[in-house]
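The chain below stands alone and is given as structure tokens, in the form predicted on its own.
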Amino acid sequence: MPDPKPGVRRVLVTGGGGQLGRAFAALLPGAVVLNREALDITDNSAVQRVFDEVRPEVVYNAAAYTAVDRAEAEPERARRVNADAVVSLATAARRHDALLVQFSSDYIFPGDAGPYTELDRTLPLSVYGRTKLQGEVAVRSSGGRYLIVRTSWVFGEGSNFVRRIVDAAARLDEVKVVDDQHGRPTYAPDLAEGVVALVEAGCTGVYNLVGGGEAVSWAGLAESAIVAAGFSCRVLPVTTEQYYADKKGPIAVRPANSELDCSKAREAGVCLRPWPQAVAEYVKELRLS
């Protein structure tokens, strides 16, 4: 492993690989960056070897099982990563006296009021919801300093809805897309900062934090991503029921309004800048690419 440079803290980032761990990864050019096949965070002894190797101050656990409907199907699976693992970390975390930076989500909430505070009361529909949840739970518990943080609707290097939207409009006239649940997407490298920004503030507890604006649907943001790339192709909203109705497989039930409540991170002086905006900036990569 290698040492970061004097004067620097020593961090940790899981699930390198996923979207938000890239985000880590080039913001945090000194970070112990480590994919799922560098380090299985379900794997407890491969855990507890690279904490004792790299000893860090800082870990950032971007490692997650993010299969909404799959989950459904395995939950098992579900529970092993997001729930059970953060046993491993938060255990190695208190032991080496670091601080655990947890992930968690908008489907821990049943989606019936909202903008959702940190305090209001948490009711998941789904299976990734009920593990995520369990998540915060471990690391509550763990004994160890830790920061959680809400967000939703993440999307940045890799695969992700805006990414599958855009390339959809490029060869279609038109794509049916979820018009009756609300939140607000949220750019990884955006959340990346942001988060950082919370732990050099001394930031400890539970936070949401997502892009900033207004709230939208899923076709609403459809149809930024594709006005931002400059295609002709046409939103056609349908409810989640039209939506699923000729799927197979197990679907998860989705809360109708999931937008979090920012304003504690606002006071600690962190807040993303508007999704429309990283939306475009992230689209116009993806045309350049």
Ligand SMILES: NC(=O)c1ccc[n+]([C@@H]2O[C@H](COP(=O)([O-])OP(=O)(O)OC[C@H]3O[C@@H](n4cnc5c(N)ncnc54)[C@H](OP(=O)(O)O)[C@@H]3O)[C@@H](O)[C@H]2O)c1
The other form holds:
Amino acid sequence: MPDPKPGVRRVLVTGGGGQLGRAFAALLPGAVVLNREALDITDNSAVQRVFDEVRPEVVYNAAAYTAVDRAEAEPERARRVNADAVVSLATAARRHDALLVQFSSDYIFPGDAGPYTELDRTLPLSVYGRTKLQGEVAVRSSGGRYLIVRTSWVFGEGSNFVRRIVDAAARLDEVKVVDDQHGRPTYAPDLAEGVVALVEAGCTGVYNLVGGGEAVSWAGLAESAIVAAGFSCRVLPVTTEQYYADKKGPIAVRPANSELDCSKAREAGVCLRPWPQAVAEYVKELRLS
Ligand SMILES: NC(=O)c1ccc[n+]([C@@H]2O[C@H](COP(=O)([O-])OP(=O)(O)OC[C@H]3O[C@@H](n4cnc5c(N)ncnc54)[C@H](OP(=O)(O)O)[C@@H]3O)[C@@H](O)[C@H]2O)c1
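The structure above corresponds to the form predicted on its own; please provide the structure of the form predicted together with this ligand.
The complete assembly is shown below, putting the previous chain first.
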């Protein structure tokens, strides 16, 4: 287990191989960043052992089961990672008096009354959303120090919607994209930076944090990404029902408008840049890589 650099706050990042985990790894070179192979968070004894070795002051739990549709078919697996494992992390964090930073999702909301504040009533429509909410409950009821950050539509290093659209646009003349679900895209490196700023500002409790700018549909986001990539591929906007008409396998119900209101984070001095700027930067990097 690598030791954190002397004089630097002892920070542990779980789920280091994911989009957000990689963003934390890049932002916090002194942190102990563990991917799934190094620490499976569903292994309670491994979690307790790692905490005893690292003795973290801050823990960013970037590990999660994020396959929204697949979760409908394997709810137990999703619950083990998104809820049960969070109980282990929260228990270990409490033992060490560490601040546990847990990530949650806009999919804990029903999507009929966005933008949602931190005080609005939750009502997940999917297995994924329910397990993320259970993860929140695990953290809140642990008795330890915590910061829950709710975010949405994350893109960064790894697999995500923006990358898939840019790949498709390089090959196709037209792509069909859902136009009746709205949210705020969030660039993982911006999110990581914003969350660290919330922690440094001493924020605890629940905060929404998503990309700045207007809410957009998946079709609108696709359009922005394709323009930024310089492709001429057309976006054909379709309804969710039309999009899934010929798809096989379980499909999760998603909120129609899951925009998160970030006024509370803004009052704490933390605001992410407008998502179109982040998309443009990300797409440029994709095209160069
Ligand atoms: N992506 C989004 O659009 C979105 C939206 C709202 C909220 N969020 C939340 O934001 C956080 C970060 O998401 P992300 O986009 O970075 O997700 P991601 O790219 O899917 O990364 C999740 C990481 O967790 C790892 N993981 C899964 N099970 C694990 C386990 N048992 N032990 C250790 N690691 C495990 C995954 O490894 P494998 O790849 O090997 O499974 C993956 O590397 C999550 O809490 C997510 O729920 C994400």
